[in-house]
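Single chain ahead, by itself, as structure tokens, in the form predicted on its own.
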Amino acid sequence: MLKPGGHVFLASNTFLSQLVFTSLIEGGLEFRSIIIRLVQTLRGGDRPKNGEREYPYVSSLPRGRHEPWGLFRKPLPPGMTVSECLRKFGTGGLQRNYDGKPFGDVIESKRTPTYERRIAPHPSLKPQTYLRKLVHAVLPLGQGLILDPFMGSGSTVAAAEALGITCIGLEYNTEYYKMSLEAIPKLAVFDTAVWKKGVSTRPLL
């Protein structure tokens, strides 16, 4: 389904990323980069189990302060340049930020705001400020179709809707799918103009 030169963003964590990323590479996608979402997580930093008092100054794992997202691309046809791919398929690169600067591989991101989690109480809900950056970047010419095959409560679909981009979401879990029907229109109306200036989004309602 992916056009030549089309990109894939894949959310992961430090435990699974090496396994999942390798599988996608073996499946034929090009590994392009890791997008680091700088966010304080709740994973790691614990003292050794059943040895908390004996080893109070030891952590079994570092405290998580980032979330690795894999960036992959479907290979360009042999001999085709990115410019040629852009002309033929509208793919091959990433769209620059609204200020003209290149899309970066490190993105500061606070935890999902409470008002967004109230709208869509999904266990892994990502904030609109973060998702809109990815949605904007993935279509280099600002045109095309985005597919989210694991949409959860629909936050990626909402981010695309806010930016006027067509996105199809698929979700196996019936509970999350029903949640998305109400969550998408509410998340999509957050002030896009304010977001483009780099300020945290707030509901318009």
Ligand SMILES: C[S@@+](CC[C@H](N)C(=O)[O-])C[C@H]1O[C@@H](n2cnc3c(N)ncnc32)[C@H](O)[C@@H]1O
Contents of the next structure:
Amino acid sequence: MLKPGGHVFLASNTFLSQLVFTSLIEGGLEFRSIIIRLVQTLRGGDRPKNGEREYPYVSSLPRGRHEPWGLFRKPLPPGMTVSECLRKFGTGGLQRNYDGKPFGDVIESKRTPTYERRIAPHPSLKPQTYLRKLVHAVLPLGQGLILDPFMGSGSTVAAAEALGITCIGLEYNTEYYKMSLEAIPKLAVFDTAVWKKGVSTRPLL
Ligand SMILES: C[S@@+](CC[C@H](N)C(=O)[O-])C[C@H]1O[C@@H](n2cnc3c(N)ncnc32)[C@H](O)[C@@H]1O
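Given the form predicted on its own, corresponding form predicted together with the ligand:
Complete assembly follows, chain above in first position.
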């Protein structure tokens, strides 16, 4: 369903990324980059089990301080340039930030705020501030349709809604789906004016 030149963001972690990224590449998508979401995770940093006193200065695994998100693109038709793809399909690139700077591959983030988790108590809820950056970037001309095939509580749909972008979400867990119906409108309006004011120097297209 993805248009040629369309982009895919894939949430991951350091263990799984090598497997799922490879699968998407074997499935025909181009690997474009890894977006580092800087966030302290609960993984790693521990001393060796049952050897904590013996090896107090050893960690068996680095303490997780980021989430790697894969960025992929459906290949452009042979010989087509990005400019031609933008003209024909409205895809091929990423939209720059509101301040005109390029979308970067490191994004400062925090754990999802408590008030968002109260609205949408899904175990892997992502913060609106972070998702809004992605949904803004993924449509280079600000036009088109986003699909989140694993929407959970609908946080991506809400982020798109907040920016006036249409997004379709799919979720097979009935409980999460019902949660999303209530959560999307609440997450979408939350802090929208403040957020846009903070990052925006030009109006949305
Ligand atoms: C990591 S969570 C998404 C969390 C979401 N980003 C949020 O912030 O709430 C992935 C979701 O995909 C759903 N899921 C897994 N397999 C699915 C499938 N085949 N079709 C639709 N949803 C699926 C799970 O039930 C889960 O809620």
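Rigid core: the largest C-alpha set superposing within 1.5 Å between the two forms. Numbering follows the first chain given and starts at 1. Here the structure is a predicted model, which means the values were calculated and not measured.
* Does E26 show a Cα shift reaching 2 Å between the two forms after rigid-core superposition? -> No, E26 moves less than 2 Å.
* Can we say the CA of Y172 moves by at least 2 Å between the two forms when the core is superposed? -> Stays below the 2 Å threshold, so no.
* Is the C-alpha displacement of F150 equal to or greater than 2 Å between the two forms once the rigid core has been superposed? -> No, shifts by less than 2 Å.
* **Cα displacement of E54 between the two forms, once the rigid core is superposed (Å)** => Displacement of the alpha carbon, after core fit: 3.0 Å.
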